[in-house]
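One chain comes next, on its own, written out as structure tokens in the form predicted alone.
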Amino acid sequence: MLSQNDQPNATLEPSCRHCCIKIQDLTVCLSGHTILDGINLHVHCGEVVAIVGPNGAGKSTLLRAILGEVPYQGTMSSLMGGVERRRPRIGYVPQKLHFEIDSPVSVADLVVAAVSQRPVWWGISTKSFEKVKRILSVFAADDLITRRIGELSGGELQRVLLAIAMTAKPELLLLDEPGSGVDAKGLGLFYQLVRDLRKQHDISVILVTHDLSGISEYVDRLVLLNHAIVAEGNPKDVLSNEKLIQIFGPGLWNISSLPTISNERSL
């Protein structure tokens, strides 16, 4: 594992006195099998951390544990404005939603259901429709408001789900495989939106991905997970780590072509 001094966000350490997410000794055992073993992860506000690893490594289980959907041992806490709390406010974008292509549910229906207690089948008022449009416009998705969910491309759906996740004003944003089913153009737009959110709202972001090299220019830190944290640090360093090459095999990317990662939080 890379030392703190080797990590690109070592300069952010002082902010931990005011704002951070801390996971300590998190262990998940399901049906007699240890899925996650002693995970220690410290995410600063304004930091984007990518979790990579092989299938079955426990990546999605880690997100589910943070969400409180699976039992775990260990502790999670957040420090916001210098005040310690048990857990942060969380926004979550799942890997995918399953809708039939002919489902009558529209984007407006989905967003209203998430932000209002009024049953959707009562109809959407003009006021609610305009509110939904404003929410979606921040994520370049307002033109989708009348589209049916089943008709959206992967990238369009991810932007809608991101808009919904941000309505709770989260302190921690979790993204599970945001690149699944999304073309390169749509994925670039999605990552740019996430990067802008980090800059504007100073939120922590943890994302799970299989996109080993493509994600590197958008994140501050890369964590290699294989039931335990195998390596973490600057994306370029982790991608050249021998343990990662042992897990994934050589020749999956050209390490010399990876972009230089800035240490600035305004990325």
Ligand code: ADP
Second form
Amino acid sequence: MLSQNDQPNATLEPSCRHCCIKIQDLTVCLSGHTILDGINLHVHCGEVVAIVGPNGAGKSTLLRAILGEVPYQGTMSSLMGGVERRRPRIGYVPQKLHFEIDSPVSVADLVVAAVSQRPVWWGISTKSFEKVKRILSVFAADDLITRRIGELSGGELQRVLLAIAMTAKPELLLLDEPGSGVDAKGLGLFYQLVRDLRKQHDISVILVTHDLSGISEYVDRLVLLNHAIVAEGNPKDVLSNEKLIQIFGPGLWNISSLPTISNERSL
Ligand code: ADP
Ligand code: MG
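Given the form predicted alone, corresponding form predicted together with the named molecule:
Below is the whole assembly, all chains and molecules, this chain first.
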């Protein structure tokens, strides 16, 4: 059973605080290597920004720095309803969730564990079960409630994780490669959900992806990251930029295999 304060936010009220997230001169060094170098990024309320770049470019590290999970130099601030704060409320869907494939944990257990302080083995009351179902229904995942998490497809698991991330009423939503392990239909559904969330809740979204072919219609801005920001702008402009195509070759469309290059911010 969930305590009064732990009740999942079943209604998902709009969370707009007229926010913007400002990252200035963010530098991350790990084990003596500069993973991110002088990142400046300004994400507006209701904006969906896709981060693309080769493997090892620092995309996940950027999200982890925003979450405060890795040390960084530079500043991060958020403007909420005209008030400057140090950190926005963040919802996060990780690139991978590590669990045993034959784990007995159900989707209901996972949601309750994420939103409540109470141990799952205390059981879930009928009332809480119905609340969890309502939370999941917003993400077309209510029929998964009794399924074991190991039985879920990639797309189903992503929708459950997105539902959990949204219970925090985030001002900023971070999604790390939601496309991995998801088929084209599941990916379309997921992006559509993110687009709807952005509209309904006016949240800022930073989305790491390799899916360049399908992403353009769902995002406002594309940032090409390779330890530093190489380019950013309207997705179609970035992807058709002659200079980038010269640097990366036609393989710009196959971003996962891009060669490592030094920073050349060009747009
Ligand atoms: P991406 O998500 O773009 O594929 P990552 O952000 O996961 O890249 O990693 C960027 C680089 O940082 C990689 O070379 C990775 O090995 C390195 N890295 C990530 N975490 C650590 C760490 N804790 N210590 C040292 N190096 C790390
Ligand atoms: Mg990554």
